[in-house]
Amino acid sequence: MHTILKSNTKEVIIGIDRPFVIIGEKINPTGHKKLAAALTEGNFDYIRQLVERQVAWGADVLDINVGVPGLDEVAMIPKVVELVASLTDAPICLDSGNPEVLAAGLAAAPGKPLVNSVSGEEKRLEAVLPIVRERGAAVIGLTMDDQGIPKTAEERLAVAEKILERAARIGIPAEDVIIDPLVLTVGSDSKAALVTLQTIELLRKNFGVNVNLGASNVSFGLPDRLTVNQAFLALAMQAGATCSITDPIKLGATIKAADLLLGRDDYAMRFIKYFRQAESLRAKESG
């Protein structure tokens, strides 16, 4: 099964037996001090770099969320999405909890973009689908519903079914929702990466839908997050999981060598063109 996500000029295809897609995840003012003040000063510069860097590292779609309190989000979206559009081709993800301002992002953003998120909650299902519907977008669906987010990979699968039969019902396929199944700290709960490796199988078997991960959130509160991340990263992929939002600067590598290991780069080409872009990136910018 294929998500096909556009721009006016790009088209990425996210599935199984295709690499591995990476949505960058910096444009997000959630605990990036740099960012948030520069959505409340109107201050594009910044969000230029980002955009610019992220691409330079791989990211195949950006994430964009501007959701800094007491910042009128409706009418900031369309902005961030029309520079953002003006300076990549990569196809767009709007990120926001408020579908009013996912409903001006997707006016504002070009081709066939992707919305972060929608859940099994009702308020949410009714609110979100009939907007990504009218759009034409793709979705990610969350496995979490009223009752918050269940702790069995068996009752993340029936979330997961609760969506994806809501969105067919008012026409949405299934190819346009992706599954989220959730990661929790480990730090907490021990059993908790392993519960999402296990939803990301079931949903690959029964429903044989793509599947995204946050990644990031299963080292929370630990020492040395990234290798607990690179190591979850690979086995999520192994289990089958198509997508992240992530950030590629810290990730991409990691990306690019589980898609050789998995049979998904013949000869290695892009893992070696991969680490000679990544070379030269990183040697420009400690010069």
Contents of the next structure:
There are 2 protein chains.
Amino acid sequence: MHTILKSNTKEVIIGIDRPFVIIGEKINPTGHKKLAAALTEGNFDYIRQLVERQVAWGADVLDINVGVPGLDEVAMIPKVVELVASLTDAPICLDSGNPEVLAAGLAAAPGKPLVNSVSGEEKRLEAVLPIVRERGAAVIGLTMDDQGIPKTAEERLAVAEKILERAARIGIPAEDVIIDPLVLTVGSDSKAALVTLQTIELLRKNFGVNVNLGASNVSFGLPDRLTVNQAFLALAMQAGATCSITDPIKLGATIKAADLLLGRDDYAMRFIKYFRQAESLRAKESG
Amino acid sequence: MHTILKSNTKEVIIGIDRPFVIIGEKINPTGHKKLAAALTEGNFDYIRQLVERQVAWGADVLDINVGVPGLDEVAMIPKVVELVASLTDAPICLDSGNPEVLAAGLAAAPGKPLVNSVSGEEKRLEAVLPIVRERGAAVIGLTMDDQGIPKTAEERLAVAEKILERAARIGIPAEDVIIDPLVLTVGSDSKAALVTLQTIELLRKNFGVNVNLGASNVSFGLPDRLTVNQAFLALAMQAGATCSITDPIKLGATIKAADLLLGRDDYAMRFIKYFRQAESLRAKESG
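Requested next: the structure of the form predicted in complex with another copy of the chain (the form predicted on its own having been shown above).
Next comes the full complex, this chain leading.
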């Protein structure tokens, strides 16, 4: 099953037989004061840097979140979307909990964007799926519902099934729904990552859908988070995840290595190309 | 199934329900000129450093190889075994292709050592299994035979079965045979790692035996080998590998992270302890 995202000029295909897709996470002011200030001040130079740096480091798609308290997000998101679309041919992922912000972003986005996100919560299903359908976009479905995040893989699978059914009912095909099985921190629950990995395996086996992962929650509260996040991404890719909203600068090399190890990179050509590119970027950024 | 190795004072248990076991690889002069010279000169100070550093960085067992061209290995290995046993309570893994060297090492080693290795080759089965049996040791069985290293996971499984049968026939139980599925470099064959991962899964499913991995071959000839080796170890652990002959300094953190993610480290206590220990070692080694 292939999920196809598009800008005006480029197509990105997400699928288990394809290279893993990196959705750059850094245009998100949550816990990022400099970006929050830039958005509030309308300083687009800094956003431009974030776009260019992520694309240079291997982001295939760019996530855009403009959630700053007090900011008019509905007015802001089209501006940022247009800026990003003017700088890169990477497709766009619109990231908001507010359906009006998503709608405003969808109206401005070129090609076929991704919406982040819907969940099994009734209100979100009702508010988000119709605007996804109307725009012909794709959507990320989080495996949580009005009762919260289920503890077991089987229950998360059931939430995914509900989202897929509700999407199908209004005409969104399964290939345009990417399921995110969610992950809690292993610091407080030693089985947290296992449940997510099992959910990924069940999703692949039962529905064959694409699976997204937000890879950094897993290490919350722990030291040496990068090592944990790297190992988790490799494990999730083996289980069947096909894309991640993540930091290409920190995790790009691990993702290319796992693609190589999982047999998706003949003669290691993409791995070696990425290494050379990263080496030259490191030289430029430090020089 | 548990493989139990022993020194005079310590037991190390290898099993899928236990923390992954690190067999320190650094007492091996292959491609390591300084150690080759130290062995030739009988300079045991450098070997002492290698022992202490590996144990400090988390080696549970120590591999000992004294293969230097021109050196009398049969005379040398008991001396190094005795030195290592005097410095650490980590059990010993005797590493040689020469059965006489293995026998000399086994005679000197305390507790219950590990022998590295036998294979499906007739000559090696006939020469190595009896001395393993006589000493009550455990042994690593490589999935290659007189025809070389098989291309498919099923064929490697068949070689493992042959080794297990031949071991059982002379009284070595399956829990004392650790199978090494071998890995070739992904640089020349993009399916090389996949075949090894599939072999690990088949070994776990069919025989439930412990599985060892030499993790660094996989990246031979590639740049950024550490990233590839880290990702591969995580994938192999998920597939069911239970120990690795590897470098604890480079790969210890990834192994502890994968143990944590695979649900084998309640409250991340071992991961956090390892991080603190590594931090203090780094400070000491750089200061």
